[in-house]
Amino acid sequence: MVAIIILAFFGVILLFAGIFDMRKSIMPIGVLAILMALVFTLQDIDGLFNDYTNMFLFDTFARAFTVVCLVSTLLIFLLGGEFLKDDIHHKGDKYALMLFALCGAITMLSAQNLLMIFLGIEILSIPLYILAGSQKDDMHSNEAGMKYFLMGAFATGILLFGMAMIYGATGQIQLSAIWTNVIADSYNHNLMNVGIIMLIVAFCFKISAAPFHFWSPDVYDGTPTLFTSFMATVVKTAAFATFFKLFLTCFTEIGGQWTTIIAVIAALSMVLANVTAIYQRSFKRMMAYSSISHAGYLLLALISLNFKEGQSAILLYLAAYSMATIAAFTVFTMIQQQTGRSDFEVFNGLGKRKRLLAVTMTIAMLSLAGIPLTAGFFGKYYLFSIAIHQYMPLVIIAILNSAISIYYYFRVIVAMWFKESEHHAISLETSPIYSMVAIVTSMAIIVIGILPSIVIELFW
């Protein structure tokens, strides 16, 4: 609680920061804010308002959750400083949007209620329907932010459906007390089994899980890269184990009414993403369809029907997941302001060029590829091992799709590594705060990928 209450007076300073041209304090300011929200969550010693008159309740797993968003925005944050160096007038603007997307996925988190994840969802998309189209004379801002406004509407709508159904059943909105009447069997069962399926499909379209996914590939390939890697990170952790605690704590009893439908929603993730990843030229839209492929393997936590071990799979997952995604966003983020293009041909010949970009972007791709010794092996292992004993097939699916992703990741491996730069190449310029955040990323996933446990045991 005492994180979102940091977060969101921070993000009101750096709004006048932005007012008063402050330009230079922005970043941070707004790196300060975030460290001092990381220390209240990592020490504990918001204890007083852990449990705030039944809406929020800041336990362990809350707390974890908590700080992957952080570690994952502060690293954003960071890269902000280079990618929006030229913005004269918004910088603050778009900086506090983040806090406060973040103010969002936390309340998320943390929420104890249908109507608080309700308030959550809503601060965490709002803000970023406007960075979405921040870039006003570009045409591709401009559509992303309209999709995903209007299907983030729509998504919406659903969703208050689905937790009137939830309501309607069983006259609670309190998890708690839903899964008291679950376990009672006290409640309406055709209401209950149409909240659950709107449910289902409102947290799909948040995590970008086919068939639910079509805004995805167009919102990511237009909206400014650095806010692309927010939504595929901070916004994917927070919708991801919002929607695992709620139908893990309410609707576990329940879980044969709803898990084939996890399972298919899975299957065709996973399998629609990959096949169409290899066919995409453009970097985002590859990494957006990577995006909905993961969303089809996290399902596997939400099947297993075990909340102590999957909450350290998807924590694990998610915390590898932020890493990688974020370490491929920061060298395509430079090679792209320095260059104009988002194909596969820019990375052309980079590990001749800049050695240390090229290293990281390929620990970056091993570990999205699942490859042993990085932190995405580990995650999809976990995953897979708590899974195999109720779904069997649909890992053997995943396994079999992991192998077919391994294509299009070492597609920007090779050409990095083996393929001849163009004769017009330009000379790349590393920032020292890009190069420190690749650094950092990097040695987090060889790290985590050695010793897996250590993310687990932090907070269990």
Partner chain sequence: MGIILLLLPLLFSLFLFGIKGKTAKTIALLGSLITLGFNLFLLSIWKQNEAYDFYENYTWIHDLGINFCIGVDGLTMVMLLLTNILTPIIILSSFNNIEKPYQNSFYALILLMQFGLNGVFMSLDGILFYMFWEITLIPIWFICAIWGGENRIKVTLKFFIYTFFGSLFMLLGLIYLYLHTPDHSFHYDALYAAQLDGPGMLFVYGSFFLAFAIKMPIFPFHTWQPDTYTTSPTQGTMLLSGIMLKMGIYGVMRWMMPMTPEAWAHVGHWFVILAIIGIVYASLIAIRQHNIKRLFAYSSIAHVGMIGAGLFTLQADAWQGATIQMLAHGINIVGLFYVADIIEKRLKTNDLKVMGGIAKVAPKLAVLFMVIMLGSVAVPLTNGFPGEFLLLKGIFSYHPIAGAIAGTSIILCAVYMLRVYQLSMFGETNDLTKNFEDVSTLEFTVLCILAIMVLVLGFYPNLIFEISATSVSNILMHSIAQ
The other form holds:
Amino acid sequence: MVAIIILAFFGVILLFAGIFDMRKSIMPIGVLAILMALVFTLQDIDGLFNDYTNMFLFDTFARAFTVVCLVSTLLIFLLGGEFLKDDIHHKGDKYALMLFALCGAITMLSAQNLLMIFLGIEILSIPLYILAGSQKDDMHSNEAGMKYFLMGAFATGILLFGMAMIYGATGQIQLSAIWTNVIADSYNHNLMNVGIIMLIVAFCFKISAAPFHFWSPDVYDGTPTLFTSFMATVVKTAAFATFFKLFLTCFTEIGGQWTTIIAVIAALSMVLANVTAIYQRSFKRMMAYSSISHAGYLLLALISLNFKEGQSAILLYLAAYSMATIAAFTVFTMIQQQTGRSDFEVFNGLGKRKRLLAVTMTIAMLSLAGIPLTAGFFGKYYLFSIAIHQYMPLVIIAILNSAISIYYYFRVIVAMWFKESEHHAISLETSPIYSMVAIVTSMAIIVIGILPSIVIELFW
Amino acid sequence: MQSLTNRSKIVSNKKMTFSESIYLVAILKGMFITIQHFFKKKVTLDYPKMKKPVVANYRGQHILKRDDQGAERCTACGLCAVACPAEAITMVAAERKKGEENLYREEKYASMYEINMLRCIFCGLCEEACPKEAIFLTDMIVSPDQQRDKFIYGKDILVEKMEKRYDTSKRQKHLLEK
Amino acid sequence: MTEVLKHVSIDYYIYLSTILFCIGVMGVLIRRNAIIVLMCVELMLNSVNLLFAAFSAYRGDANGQLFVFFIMVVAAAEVAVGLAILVMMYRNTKSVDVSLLDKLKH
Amino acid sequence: MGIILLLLPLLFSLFLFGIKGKTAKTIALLGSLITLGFNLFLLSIWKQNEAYDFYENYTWIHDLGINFCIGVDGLTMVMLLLTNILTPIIILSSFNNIEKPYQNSFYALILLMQFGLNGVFMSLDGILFYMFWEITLIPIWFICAIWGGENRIKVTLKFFIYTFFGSLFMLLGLIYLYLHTPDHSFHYDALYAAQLDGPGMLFVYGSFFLAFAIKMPIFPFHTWQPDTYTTSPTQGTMLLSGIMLKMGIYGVMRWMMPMTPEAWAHVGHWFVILAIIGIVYASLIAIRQHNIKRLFAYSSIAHVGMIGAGLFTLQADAWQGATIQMLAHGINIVGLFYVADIIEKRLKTNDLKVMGGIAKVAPKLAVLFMVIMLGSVAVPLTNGFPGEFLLLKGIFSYHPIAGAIAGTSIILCAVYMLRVYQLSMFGETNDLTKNFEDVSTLEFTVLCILAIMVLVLGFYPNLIFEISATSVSNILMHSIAQ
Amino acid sequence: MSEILTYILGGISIATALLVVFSKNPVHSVLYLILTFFSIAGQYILLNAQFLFIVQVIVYSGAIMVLFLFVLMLLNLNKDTEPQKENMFKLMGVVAGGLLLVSIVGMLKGIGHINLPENPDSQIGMVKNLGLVLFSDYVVPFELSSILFLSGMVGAVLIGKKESTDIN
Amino acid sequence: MEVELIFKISLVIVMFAISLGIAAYATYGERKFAAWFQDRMGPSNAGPWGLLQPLADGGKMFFKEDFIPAASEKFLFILAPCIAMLTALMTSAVIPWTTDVVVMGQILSVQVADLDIGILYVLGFVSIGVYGIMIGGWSSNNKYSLMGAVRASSQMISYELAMGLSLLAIIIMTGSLGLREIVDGQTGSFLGFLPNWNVFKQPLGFLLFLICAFAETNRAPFDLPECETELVGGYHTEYSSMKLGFFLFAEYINMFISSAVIATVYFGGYHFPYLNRMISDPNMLAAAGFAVFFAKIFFFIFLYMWVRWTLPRFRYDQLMHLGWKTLIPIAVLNLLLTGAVMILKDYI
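For the form predicted in complex with the partner chain instead of the form predicted on its own, what are the coordinates?
Below is the entire complex, every chain and molecule, led by the chain shown above.
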């Protein structure tokens, strides 16, 4: 809660900073806000808000994922200083919107009832609709904003219908109360089934799992890259963690009824996304499909029906995924800004021209592919090891897909190291902030890859 | 550019003070002004029912006088038309035929005499120019109408009816005094 | 006022809301005008509202009605943002046709 | 102590990534030699009778039961020797080869590879093993894809995905095993103690087999290999064929067979059959080959098939033979590819049909080539002989027909090897070969070392047996179901 | 009496909802939607949810739909500019919607026993009651919705405002 | 029960009649006052002092040709003025006209419906009122009408916010949404010498509400939707005959209702100091209260006219600027101040 207050407060300050044309100080203020929020997240002082625990509980679960979101946003903010430097009018607004979205993410993560989850999703989504369409003169950005908005609103409708059904079935919106009802079997089964299915559909829309994923490649592609990285990391983290929490808090006991659906969705996401990703020509679209496939892997955690182990698994996975995605987007943003292209050819010969960036990108891709000694490996490892009990065939599908995914992740590596650059003329300039973010993320990936327990033991 | 008169005011774009910028005082002032007018004596009249009294030398619609025998005084000399600054008067002269002596005082008369009331500025110069004291401006108000050609008054309107003679003595007196 | 609760079964409201919800979904699927699509989403939300309100009234539990209140709050914000995006799109394409949104596919 | 053996190449590798210029190769050679020296030092202080010497065990990730656990037994020591002896030779062999930019990275990658290989052989923890297993993949992929020949990107990516795919299954098998361990640990002993039911056992057995069979490669999983060997730079091929494939064999011995001994009874026989099919198949194809590198690649499949067949028979002789054959094959195949490289560089072709008469103009090469080739053919008194002999003996005692079929490989091997020799060395010189220069000092040194090793091990195979015998039979004990 | 009213309102809402979807003229759609909302508002009254009734009227009918109508008029969209999907797609949409309905109804079929209290508190829909709950238990979401609105406002301005550089 | 029902029905009818009558005579009043503000006489021909002028106007409206443009949406074109009229008339349902009366021994409240949501009902129906204008403007198929409609809707939405916020301050003070409670909270005296009317406690709120009420009723200086000089009558350009009459009537009824609301909320409704001490009979008191209430209403109707003939019309951007950047912040400030005072009062 303290974190939300800080973020919202600084969001307002950023809005004012935008009005009074203090463009230089916007990024530092944003970073300061997040650092403060981080400090207060890691310190457990939320006892102040004990009166509202039926709404809101900043427990270790929430704290852990909040930290992931905050760190991701921090890095994205650092990138933003460069990315938005030409944005005269709305830099402050965009930063503020990201902060507000972050408030939504934290709300979702710490929600204790359906209402707060819903509200959190909306607070997270609405700024993002705008950020997606924030490049007003660019048709692609417009399209992304529109699509994201329509899909988001549609998914919200479905989500609410599901929530209404759950409310009807149990008469409760409190997660713990729903759980009690489920345990006591004092609920209406028909309504509950409809509710659960609707919730699954809605959340699959939000985390872009197949077959509800079709919007996400377009949206990722059209959205300005900085916000794409925000979407791919913070939104995914918050949405998935909430999905996990909601289902494994309330419906574990009746898991048999819905895990099959999730399993099918997971398998579909992995297969469809990985196969489609191979045929992509744009890096951003590839990353979008990659994110869909990662959603598929993450769904394994739900199937495990094991809250305790599952939360560590998805925490590690999401942390690894976020770091790798940000690292990849850091490099990509830099290249895209200077070349204006987003196909794979822009990476050609990067290994020779910019060692640091190429190495960062390589580490990121290796991590996304799940190669050991990178964070991605342990993420996958955790997920596989908790799901292997429940759905062995699904884990095998996941493994097959990890192998397929190598193909497209390595396209980038191949382009960077093994292909000759077409345009030597364009000399890439690396701003120190980009280099810093690149180094930080790649260090983080490797450190988590070697010692994954530091992430988990921070909280549990 | 130098102004021709020194009545023009320099536009000032000075920044308004806070109290001015909320306009509240100005609005109240304005409302005070309007409410003052609300209680003022009304300046309009309930016109057709009530008419405003006119001054003695009021110059209204023209009239072509007849003499006491009922003969028209105008001899179509054209001096009024010449004098008219608005060129509102036109006329056509004609010879008096035998047996028309009771109608026209002299041998020459105006067979057509028109005044365009839309052009006329009611200056009274025609009256002054007339050597036969045939044309006078009265205190009658030219009545409104909807078509322009109705404002070209011919002799049918202008010439004085014997059964309803118009007393011009007041104006004549005034003219004589001058 | 409460006689409805005695004479009408809750099932009626469940089915009514479901039908309205499905009409909304159908509208989202078959219309190309972005504004209408957005309106159909609103219709979906309203059906949910009705369902929440009905459950809330039948159970005598205030939570449902407050949920509706918040849904309305959110819907208002969402519509504002959505229409802004829509107007922006219209400025660029002079159309609100959703099916024109395929530039990114190429 | 073991850790130092791991850290030495890693440190040198990282150091090499940082520096630029021509000193890189010297430093790399120095590094590998120091590692070799240290390895020999370890050998000298190594205590044969203990199960694992230089045993070190640190908790790594407590929650997951993952430990950093390394140790050296006889088998490991042989493998370490193989790795650390071959690495300096490979580095030395590359001295004139690598002209493309960033030499330093090339050597750094080789040393990184050495680090990974040492790790694979030393690790006693499932996940640690898996990690090192994958770590070796990255540098070799880079080596092959950057310095390789035409089509390198496609071929190496295929190689990568193939092997990665297999190893993921190994991971799955490990996780499955782990979940059934009594104390939830990935330690070698704990995994041995895991109690599995029938299908689970087969699953683990199968998933391990998939990983190792792709790596070795065994018959239907071999398709990546010839292309990769042909396209890779010679040093890459040497690393791949000389050391990396032994990872698969080592894996079978250390990780696959002892984990689920009962499963062997169900499917082990099929694996023997597969391996034997592979032997014959690869040999027959090798006879038809004109591309010298491709031919050696198929010969490698045949040899490895033989080792595989021997291992899956679970015969003590075969296992002992496999151990020594691993070392011998490593030496021989490195030599063969080096010779192929020398020829290719001079003639700019791999085609046997256009060669001939090289022996006349390059006698030194001819002699050294002959020694190494004979080693490969397993002529007595060369290093190939004891291994092949023991393997064949084992297979024969497992099943005579299998032994007979496997035995044909020796004859077939002789056929294609001698054919290579004949076609390239003998006959009349032609336009292409008449200006063939004999080996340079560097090449001579490398080939000499290899040839000497061929002969020394041929004369005195006990050098290896002494090291490995006890531990190999220990492992075998585990592998045979009680 | 009121139950008949309930059914009538339900019928109106379904009919107008269908008209929303199938009207060719977007303005008509908006107007029908307004009617739908009013009929739903009527249901709220019958459920004695007075607060929801008035919020529905103010927020949906009074603000949201006015906004829709406003945008439609601003963009001057009418029947002529209305994009039409091919009949095939329309049919597919209808079928999909129908299938959804059928499957949900199928799942709900014979809704079993729902635990409903005998005499529910009929006063819960009153402003006073809801207000008390809203400002005690629900004060956190209430405050959070301010963030939502703020971001919505900032966003709408950010997106909707024409840049001064756009003029050229 | 019977008596109450009949009473309520007759109250509805009477109030409709009064509303219509007041609206009719407001048109007369508007013309007369306009004339007087401009030092003119005003209508005087029809009847004594022109008192029959509204009837003449009405007759004229009825007998004029009813014209429907060919390209219009016919149904909506006809519907629009009806909506405008309907919403205008319905708004009066929650206004308490006077104190309780005793009829046949029963105490009856002179208020059509004392809804729980009270003042929100007013806000709700005011916001619906815009549909009449919008639909009318759109269905005319005339660009001026459309512009008028667009202006009307944006104006209404913008000013509703400030209006609601300023009312919130009152609601905080009173602790109820019911108009009856709000009125009855305004008895007694404030600071010893002033009547305890909300206007003295909420001067800023009153001002805001007043401005918003002007805007909501589309009265000058906020009559942009129908400004003759720019839009040739705006949304009702194409209207003639009684349909135009309905629009105009609706505007005057709105004016009447908003005056009633202002009087109710800020000026003590039917209360007047010492009134209930002087009169003891409840029915007499009710009659006196009714008179007082209408006196207040007439004052505000007069104020509407007074302002109309004083202030020039806003420009569109000024209108928006005023609404969003001035009124809303002030309203929020007012709300905060009120809240702070309410909290402080608890402590003192």
